[in-house]
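We begin with a single chain expressed as structure tokens, specifically the form predicted alone.
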Amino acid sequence: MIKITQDEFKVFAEYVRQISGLCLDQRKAYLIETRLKNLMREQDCDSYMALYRKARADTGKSLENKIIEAIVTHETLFFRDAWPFDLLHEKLLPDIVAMREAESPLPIRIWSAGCATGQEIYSIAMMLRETLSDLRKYAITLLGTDISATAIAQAESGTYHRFETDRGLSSIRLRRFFVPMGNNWQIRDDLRAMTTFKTHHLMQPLRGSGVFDIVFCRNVAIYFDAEGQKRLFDNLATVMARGGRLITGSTESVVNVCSRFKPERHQRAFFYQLR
């Protein structure tokens, strides 16, 4: 594996933050070296430096493209920490459902930013599906957005290893929600119907698909530096219903960061309301 130089280091850290968002400091040289060794033989260069200089010269950005896949982190599972999704069943939907009763159909807007392979949105629509005795009576809108290309077809397809599905799904919905599909698992039909998916640059505004009244964005920001949070948390506000909620990692905050939103707590729960 070729060693990458501190001058290398510098300059292909600034150019994934260009081109992603994400921040790499000094200690992630490593990440590089690990991610990007099949690049490195793919494209058949002998220095980082020489990986650089011909990603900047393709400009139809098929290598750039390559490079994103490569060091983005795709990390998720079904109904990860559990607590956001409580909340969810507990607090944000029946807000959403007592503020809105009048309406019919009664609109609900939810959009996973950040999403990867799609567990996250596919387990807000289990959710939704065990929380609301009758979906014929809402308009709902799942819309799951990522940097990958590779992650959102993967979600679009709602395939699983089993590795993957034994990762936060009980069994009871592992039978309720999916099919099997030789040695995966496939979501049902009716649960991709309800979701859409999307590549996308969460330094980008999200334009043409409307407004959301929850945002789940987990995990997301602690890649970024403060100037990128902070771009971040304005795109998410951007697009969000007046009243809507956020939700952050359990270890990553908007305070301080963007004054867009305020801090909420629903018992153990964190989450943020925009002003």
The other form holds:
Amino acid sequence: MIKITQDEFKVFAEYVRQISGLCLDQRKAYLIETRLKNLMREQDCDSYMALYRKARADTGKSLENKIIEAIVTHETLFFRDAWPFDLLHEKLLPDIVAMREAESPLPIRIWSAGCATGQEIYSIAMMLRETLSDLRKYAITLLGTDISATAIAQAESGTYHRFETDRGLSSIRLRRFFVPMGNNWQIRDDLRAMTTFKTHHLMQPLRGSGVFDIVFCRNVAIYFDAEGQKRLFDNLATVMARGGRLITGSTESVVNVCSRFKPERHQRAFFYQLR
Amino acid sequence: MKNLRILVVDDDHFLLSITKKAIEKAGHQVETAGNGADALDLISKYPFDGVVTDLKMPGDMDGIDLLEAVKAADRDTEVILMTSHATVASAVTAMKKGAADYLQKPVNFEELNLRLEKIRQMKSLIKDADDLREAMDITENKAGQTIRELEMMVADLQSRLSAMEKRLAEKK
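For the form predicted in complex with the partner chain instead of the form predicted alone, what are the coordinates?
Below, the chain from earlier opens the complete complex, with every other chain and molecule after it.
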């Protein structure tokens, strides 16, 4: 494996920040080395500067995308942290239903921003199935977006290895909502049909997908610096309905970087409301 | 993870005993069963890390049926099938149904133990990952609580500050 020098790291980190908003920590230089190892070999590069120059020269941006794919962290699981889904079930959905009682079908629009391989939006789909008695009464939009095209492709297929389904899914939900395929499980077609996925870069505003009542953007801001975080939260706010709710990861702070959201508590749970 | 608990299933008692000995030599704990029904009985009583079973067995249950029953009882139990007439098609079927491996009889015990060693390594990696996630969850929860308190406080201070600024502006 080729070692990255301090100077190379600086150039490379700045380049990654520009193309993706992701902030690389100098202390984690070894992560770059392991994550870019295969790409360096594939591109026949003997230094990180060579890879950098090659990526810069590639106007088709295919190498740029490959670098982002290699560097981005895909960590996710079904029903991660449990409380956001309780919050959805106990507070956020009932609020929307109460507010739009007169509308038929009643719109519910949820975006999982930075959805990786789709576990979060499918957890939401399962929860809607369990919570709402007759789905035909609702016009449900469930959108998952991620910067990684390979992650989105897996999310679209709705197929998970048992190591992935083992994380967060009860055996009752697994049997109810998935179909077995050897060591894999595939989410049922009716749930897959409730969702849409697309690749999207959170440093850009989301266009052409309408507005959302609820946005899940959890453990995404942690990878950005303060400037990137502000841009991220502003971009989210732009496509949120009036009074829309934002759910972030439990260690992420919004109020210090963006004044458009107000923190709210609901029992153990915590969310932000668009001002 | 030091060693595995393995269940060997074969209707041939001689093969059963030499397989047991060979696996024990590699440091694992071994139980045996002479047919699928006895195997399932044992599995319902104790958890096993792995089941090494013959594909063809007399009675109602062959190796594939046992594989399906084992996987239904506990997805974490790995199954290795042994067969005298290995074909690519039957191996593919077994793997699709979740078998960890498929070995041709007469089984080379060194090879069997290498496969078991792979299973041991994988289980130990899974355990490490689970432990790390658990540690991360605890850290994240504690940090999360503190950050939420601070978020509420900052929001409160910000609104008091802007109220004061408004009043000051009115006085001017």
